[in-house]
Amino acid sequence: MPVPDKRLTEDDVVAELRDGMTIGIGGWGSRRKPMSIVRAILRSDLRDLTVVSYGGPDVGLLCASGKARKVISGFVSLDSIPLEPHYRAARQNGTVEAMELDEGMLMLGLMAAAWRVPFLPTRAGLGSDVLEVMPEIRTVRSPYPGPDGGEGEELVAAPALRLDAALIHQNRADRAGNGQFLGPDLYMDDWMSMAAERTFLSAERVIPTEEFAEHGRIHTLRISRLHVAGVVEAPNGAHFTECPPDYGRDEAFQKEYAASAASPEAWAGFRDRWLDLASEADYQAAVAARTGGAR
């Protein structure tokens, strides 16, 4: 059976992505983020979009653009900047929606998602504000007996994180969709591609399945491409966070943008500089000519 070509533009993806859709974000704070596509959504007519995420500039950017009616977190942060600008200021001015949630309840939500259960029990959030905040978090009794052989111990009913769609970006890839991380942590990227009804990857390379074994151990091959819609080769795709080993974050970029959140004015020269441009390969170009060719 031949191996099907899965491979994309970041516009591509973009045209398979509806308003009000549920869209998980993969990576880490400002750690390999699927910047590119993130970088299409802004040039689209997209909106009303509820992101999941461990955020960082994505969910700052996609708040600040007027895209994001909804952020379901861990947390949103640039990393080396604790507190991400945008999205703090759409939290404070309230421009969008928030369901903010314990890092392991974020997890076991994309877990019940992609097993396909309405929840996960855990004691994370219990003795938390949590519950009082989003009263929508609900909790359960375990139908087994405690350790004292009395009534079973409450625990917090973590909600399933159906995505409608899913995107993550890896060191590299196949065109038929298995994706292959190289830097210190998967993060939760395979979660987001089993929760997702359609997950699309991009990735620094694009490489013949054959090779992933001269690249990385082969435990660093996670993603599967029975999870994977489509696959976009973005080379420096996840600037400015940071994609080891292939580069680290551009960490003056990322002050210039955490400045942009300043004011209005702020933001609307940000943008006419870096996001208002015809396509990736302008956005691209415009970095290149910023740092002299150098990542």
Second form
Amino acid sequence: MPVPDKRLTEDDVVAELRDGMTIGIGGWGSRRKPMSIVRAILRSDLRDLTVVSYGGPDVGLLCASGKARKVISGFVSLDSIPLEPHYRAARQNGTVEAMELDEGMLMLGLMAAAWRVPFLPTRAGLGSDVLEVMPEIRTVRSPYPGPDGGEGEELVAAPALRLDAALIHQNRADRAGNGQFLGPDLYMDDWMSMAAERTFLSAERVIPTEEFAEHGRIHTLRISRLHVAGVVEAPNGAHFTECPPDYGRDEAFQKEYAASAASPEAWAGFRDRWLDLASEADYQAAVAARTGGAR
Amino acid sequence: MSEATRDEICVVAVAECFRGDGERLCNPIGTIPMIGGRLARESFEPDLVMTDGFATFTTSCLPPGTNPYRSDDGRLQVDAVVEYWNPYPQMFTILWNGRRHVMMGATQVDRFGNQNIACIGDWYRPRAQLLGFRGAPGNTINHTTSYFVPNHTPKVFVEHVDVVTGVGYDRAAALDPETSRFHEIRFVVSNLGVFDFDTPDHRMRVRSVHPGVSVADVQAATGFELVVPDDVAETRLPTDEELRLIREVIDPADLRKTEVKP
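Pass me the form predicted in complex with the partner chain as well; I've looked at the form predicted on its own already.
Everything in the complex follows now, all chains and molecules, and the chain you saw is the first one.
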């Protein structure tokens, strides 16, 4: 049987999103981020977003452009540049609300949402200021006896992080939304896809389902069309983050991006050159034409 | 072999943190911690399991800063001997399971071993946003943790940390005993000395000072009163074989000297 055809464009994806939505973004730091869809959000009128992410430049861009009202993260980093400068500025200027979770707690929140339970228990967070500065994160007492036979243990109830939409980027996909990752790590993309009401998947290449096997073994097929509402073919779509083995991070571009946090003028210049473009095609053409920026 | 320099003494002090760990995930974060962990495995603690810094456990002795992944005609290749696939979701499972000893950095650390890497100032409106909580809360409550501080000053060793990311002994003591049963802050290694919490109320104690450093130097660089035993040892010097491993095998590019001045 032919699989359903869910192909659309980045701008079609953005048309499905609404102000105030909670949006999960896959990848990790500056690694395999669905940047072409993030760029489409930056071109749109969307606002007041809550962004859930193991954050990188996706979070930085949505903060700097004023699209993000709140950021729920395990960290926000550019990897080779440890501190994301735009997120830093937003935190220090008080222009974004933050929920900074233990990295594992964020995963549990996505799992809880995926499994449709209100929380998952964990020891992570107990004794730390996660519980002091974010009192909305509650604890729960085990109904079972403790290891010494006494009262049950107190644990953190990592809250479910239900997403209105998730955006993820894969190396390959078919037109129905089955995704294939060919790099070393899927990160939380599978949990994101199941924690969301609707997931939009971009991929370097959209290929016939029967061709997945030419690219990787069955273990690389970890996103099911069951959980995907739309598929965008986005060659170089994760630029400037890495998308191995298709391409590495564009470090020169990332440096230019990081430098744009230095002043309002620098940000305006970056925006003008790289973001205020008519389309993703224009962006990719500008990247291809850039001198001195070879990977 | 020329004489050991301070960075190399730090490497050996870090390696000593993992002595006795056996078959456990040795997970040092940072340049000198990574070199020290590798040194422990290459010498006296051969059963340690170590990561490639990304998504595998590798038996290869990768120099710090190595990224072993590359594309071979569009296929992912890893230039290292891989013994286990350990992507991030699996790392959380490993650490909650407990067979791990992590060495993290600390922007601030206090007398009970509370660590801060999140931000400086009020968390709600930080003066300087740093890394956030990252994995510190989960690490410290689930398995053994040590810290490495390359620049020992009163701004790092503080009376009270601004945000508790890694849980110290006073915070752990306030929890149910069974809740904190996996908590252990083993050592803090700095460019001046080695510290432990082997005191009745788990206050930080001077375990050894590096050659050329006095207890008074260490106290002057610390923003709280350290517990000082009657006899403070000197941190041991690297052996000739350890110096050879550090200089020729593990860190031929001398990256350790960018973290601690020789």
